[in-house]
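One chain comes next, on its own, written as structure tokens: the form predicted on its own.
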Amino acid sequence: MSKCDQCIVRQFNSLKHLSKEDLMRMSNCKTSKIIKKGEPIFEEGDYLNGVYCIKDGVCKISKMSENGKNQIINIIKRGDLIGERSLISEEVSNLNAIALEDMEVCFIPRDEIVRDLEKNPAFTMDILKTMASSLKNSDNLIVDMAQKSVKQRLAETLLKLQTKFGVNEIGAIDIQLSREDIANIIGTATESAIRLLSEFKKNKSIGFKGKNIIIINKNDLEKIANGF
């Protein structure tokens, strides 16, 4: 098991405002484990009482609604941390977090990190901003279903992927989401959001080279999410 003090993937997290002795004590309290493609990490109704520090892979975060559709909430990489509002509140989560490739996260205790949290005000500010930063995402995401079209929402959301995941050795966004994990971060059927890709690799905005997306016109995408 790696320590703590000498993982690269706390400098992307809260994390990187601990001191060595701190991270030395809480890689003796926390478990790594493997998470295979598919599986969950957490779901809702889950006691998490503690956070996940994601040291490889891709998850999503997922609400399910009363009638059985999936929203995603967020798609998760190498470097965050989820679970931080169980260092607050005492209830189970309201969310899914599934694996979209096999992963590898470490779990930290809820008394390690309140302790930290007590003691560390840089390190308390962080989770707040990280925190603040999920509302305002949860926040835009509520207007953009309400006042956008589902147009708007795939070209925004492709450009948005391909900003926080950068493109790959073929240029496409390098993430694979399958049409239903689309459709179900834009909220729309599956077929919907099939029928906009299609739309948009005839108007030459976008390509495919097998499951992934190339971005070819930026500008056209940009135009699309903005509703000219």
Contents of the next structure:
There are 2 protein chains.
Amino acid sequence: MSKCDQCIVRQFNSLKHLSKEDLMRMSNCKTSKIIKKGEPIFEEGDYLNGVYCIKDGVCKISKMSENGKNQIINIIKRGDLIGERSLISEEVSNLNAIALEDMEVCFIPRDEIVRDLEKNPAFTMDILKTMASSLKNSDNLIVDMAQKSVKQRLAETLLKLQTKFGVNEIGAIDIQLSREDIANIIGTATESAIRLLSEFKKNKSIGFKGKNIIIINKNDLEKIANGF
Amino acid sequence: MSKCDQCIVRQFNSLKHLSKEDLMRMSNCKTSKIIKKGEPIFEEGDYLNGVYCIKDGVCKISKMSENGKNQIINIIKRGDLIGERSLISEEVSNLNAIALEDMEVCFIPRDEIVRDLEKNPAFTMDILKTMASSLKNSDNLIVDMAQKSVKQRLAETLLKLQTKFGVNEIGAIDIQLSREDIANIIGTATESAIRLLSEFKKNKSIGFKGKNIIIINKNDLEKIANGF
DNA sequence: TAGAAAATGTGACAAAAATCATATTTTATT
DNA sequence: AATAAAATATGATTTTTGTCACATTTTCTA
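Rather than the form predicted on its own that you just supplied, could I have the structure of the form predicted together with another copy of the chain?
So here's everything in the complex, that chain up top.
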């Protein structure tokens, strides 16, 4: 069993505020899991009863609309914590978390962490800060979804993805998403996403190399994203 | 100066967890304000430095998109607390709060409340719960905005408004919104909102009486909202 | 490695929604 | 009460986006 107090990943999320003793205790009750690409960490309707600390890999957080279409709300990476809301209210999850690549995650049971919420103000404050920041992000996303065109949203999404995941050896956005995933992030039909990507490529704003997307002209995309 | 510990409105929000002493202290530092219809409580770019407790009236929380269009994210009513995020992070507001009718609000300075955040776990937990619930709402709204048609969103919005604000003496949704406000809630052009309202009226799903909107056939609207 | 399945790409068309123009009604102001 | 201003309404048109059909390429699997 690996030791939480020696885990680097912890430094990136609220767990960094826990004491050495708390972490030791956590090491004893946490469970590590390997999640294969395409498999869920959890799904809509599941009782989470704890949080997941992402040790490695990337997953998409999504939700089905009443129309039967899938919407990706967020993409989560190494170091992030998911399922915090299960600590606060005991409802079932309204979201899916599906691995976009092979992942290594640690599950920490609710009861173990709730104690810290009650006793460790620095930890609680950090959770609050994370939530406040998510809320701000969500507000922005609502406005974008409601007011921006699909083309604007695609340009913005490409820029955001590059900011969040950086570029790989060949200068491409360092995350593998299918065209369908991209469509589900911007909230459009897969065909529309493909068409616009082709258009961006034709205009030399982006380029493809295998599955990779390379942003060639960032300025172009910024202009499009802001409505010019 | 009115006494916070005798204020009924407090019962509806996180402030209900404060002790009598805390409330006495709060009474001494809070300021009451009358906000006229159409005037802002705060605007994008303002430093809030505290929270507002809505004693009476209704306001819209909105945000400008980069396209220059206005999006209403939420509608706040008596008993709600707004500006909680200013307690947690010291950035400027990214949102506007504009009165939809004459309002009475109390401003409680940040420093006064932050103490309670540090010392009163029940209060902190309640803020956390409120945020968790807002976050869930936001997730749902993102999915709706991204995946539902304008018609679906309008039907859903009318139903939500009735649930939230109830009906008045004549059976109409008990909130006064301009057509433009409605359009800004669902994220569409004012003309489109008007056209769809007319369509709903023609189909006898809703009726108008002066400025009032009456839901005649709830079932119809539910069907439309869910995509049938 | 052949064949099936899935993902990507493109065209044609339909539907949804935005925009612009203008008319009518309501509300505010003097 | 008369006028101006704002809000509401509707038509015509254009733009955006979705849908369906199908071709091609890539990936998976036996």
